[in-house]
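Next comes just one chain, in structure tokens: the form predicted on its own.
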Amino acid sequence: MNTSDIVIAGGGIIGLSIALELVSEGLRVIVLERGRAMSEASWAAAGMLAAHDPENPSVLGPLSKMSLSLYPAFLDHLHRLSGQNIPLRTRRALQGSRRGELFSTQAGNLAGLIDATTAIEVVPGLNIQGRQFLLLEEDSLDPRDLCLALPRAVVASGVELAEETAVLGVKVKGQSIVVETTNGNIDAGAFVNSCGAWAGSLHGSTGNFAPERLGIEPRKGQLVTVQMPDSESLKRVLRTPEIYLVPRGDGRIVIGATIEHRGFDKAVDSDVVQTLVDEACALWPPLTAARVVDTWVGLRPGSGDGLPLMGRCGGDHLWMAAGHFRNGILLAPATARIMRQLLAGERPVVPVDPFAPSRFGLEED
């Protein structure tokens, strides 16, 4: 039977960064992918660092605050263990408010709020009627860089990563765990349930270990690409609740994306594709100079409340790290160190109650 200290399940970039962290810290670390890792949600993404969206629950602000901290490090730590460069594709964000709204005095710092000839000089030909804009300093990159680097750093890093490896089954053994896969048995002294949008449908639970009742379930995304003529046409992602516009570098923008609540369909609807680039022309007209060059869906693994899972989910063995909805590339270096910190014993350097497994009635002890 192989032997770990760690087994994590998921090798997207929750999972990967976690075992990243606690690599650092000589642990001996598996981690037990499906299928291929970083092949889900994580290369689905926008890649936007939106931690000051107003449309983002206020709690997680501590939270993005401390993941936008480590990014840089985070990067670099990438690129020094890979050898694959991540660029910052943006580093400001125009966010507009809903269509014939203005923006609530609750929704956080309205400190960049920008009149209408401004928002223009920040993207020019934007259609800014019915709406208020905010200038955001926000990055962004593109997270097919992160799928290349991160896997090959997580390697080099001495992580075992096991890719077509499915768990069959978490069990309580005295003082340990054995984790049943496709690919034999593996005794370990902790699991980490990092599946994504698979996270709540996980076989073989065991004691108060019932990742189904926490209520993960995919968050259906469609997305699109489209190519404009002028590669220099939109410098800075413009974002609205309704649509968000992010630029790739050569005239190639996303345009996304659905919520849509249709299990683990990953079929693009042609018209719903249309509907996203019509909405995104309405809001900056000159994209209907652009022409379709890709389509994609993505399952986001939105939790009952929208907000992550951290922490014990039943046992002192079995932890939860999954649910981050549309902040999983956001929030991925803040995620690890904290579970590095949990497992640890130690007290988290940010409140995460509000992310406790134990609030959808899940023991912890």
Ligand SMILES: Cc1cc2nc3c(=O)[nH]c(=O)nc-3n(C[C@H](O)[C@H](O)[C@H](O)COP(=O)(O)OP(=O)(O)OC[C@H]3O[C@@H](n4cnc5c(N)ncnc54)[C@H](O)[C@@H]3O)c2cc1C
Given for the second form:
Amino acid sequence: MNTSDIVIAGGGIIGLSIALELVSEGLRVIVLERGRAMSEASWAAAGMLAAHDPENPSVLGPLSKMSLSLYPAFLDHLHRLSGQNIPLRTRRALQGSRRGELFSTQAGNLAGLIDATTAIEVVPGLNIQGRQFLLLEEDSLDPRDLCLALPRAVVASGVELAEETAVLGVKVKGQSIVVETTNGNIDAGAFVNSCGAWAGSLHGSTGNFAPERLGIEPRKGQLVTVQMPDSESLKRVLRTPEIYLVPRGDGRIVIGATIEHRGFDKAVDSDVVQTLVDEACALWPPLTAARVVDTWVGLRPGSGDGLPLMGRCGGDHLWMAAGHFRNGILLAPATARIMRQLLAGERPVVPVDPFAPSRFGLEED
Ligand SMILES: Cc1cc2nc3c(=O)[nH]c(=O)nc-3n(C[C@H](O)[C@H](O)[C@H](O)COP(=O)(O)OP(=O)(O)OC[C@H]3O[C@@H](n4cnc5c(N)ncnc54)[C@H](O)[C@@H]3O)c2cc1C
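Target state, the form predicted together with this ligand; input state, the form predicted on its own:
After this comes the whole thing, all chains and molecules, with the earlier chain placed first.
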């Protein structure tokens, strides 16, 4: 039987970022990925580091700020280990209120509120549509760059990345864990479930390990990429509660996204795609010159209350890091740091009680 200090299930951005953080402590880490690493939600994402989106739950604030502060070093680290650059594609975002509504004063920080004339200067061609606008200091990246860099970086750092290897279940054996996989069993000191939208499907022999009770479910998101004739036409992320446009800096603009409760369905619906494009054109009419070049679906990992799950789940050696819903790209560096601190028995640098799996009534041990 193979052995490891820590076994992580799921090779998305959450599992791989945790692996990178733990291996730097000298631990032996194995990541088990049932398909190819970074091929699910982490591949599908738009890539906004939207820490200041007024639609975010306010309880995410400290975690989001922590993650933003870790991001430059995270990207440098990936670049050094993988040789792959991950450029920031945009450095600012224009955030609109809901159509015909003002921002709620409870929605958080209204610093950055600008008038209509300034909004049109920031994004020429913008259709105000009775909205207010905030100009946010907010970066975006292309997750496909992360898909190239992160698995390479993880392997270069000494993590064992086992692709095409699904976790079937976990068993507690005395002070250790036996992880059952499609390629045999692994004896581990601890197990972290980072299976994204699938995190609720893993089974264990211990009565307390019941991730299916955490309300983790896929939230389907459909996206479209269009190509503009002019690469410089949109230079900032343009986002409202109904629609967002994320330019990649080369004339491609990602338009998203739906949030649908359709189980694990990953079919693209052409009518839905057309609606996304129409809404985007209404907000930013120059987009009518663009042509659709790609469409796809990703399954966000939703949780019972829309907040991430980080912490012990059903036993001393069983851990959970999942449920990052709309913000897993943003939150990955902070999640990795916090999981390292929790696994080491340290006090995390930001409050994590709101994210404890025990809030769903699961015993911690
Ligand atoms: C349409 C859309 C737009 C988004 N836009 C943004 C954005 O702009 N900004 C942002 O911050 N976030 C965004 N997100 C959210 C972000 O993509 C997710 O929160 C994040 O990718 C979740 O990462 P993860 O590692 O938990 O899940 P995933 O990337 O889905 O990884 C989970 C992995 O677990 C593997 N797995 C499942 N079961 C098993 C098993 N039994 N054994 C082994 N492996 C298993 C899967 O194959 C998968 O590779 C978006 C998501 C979507 C879908």
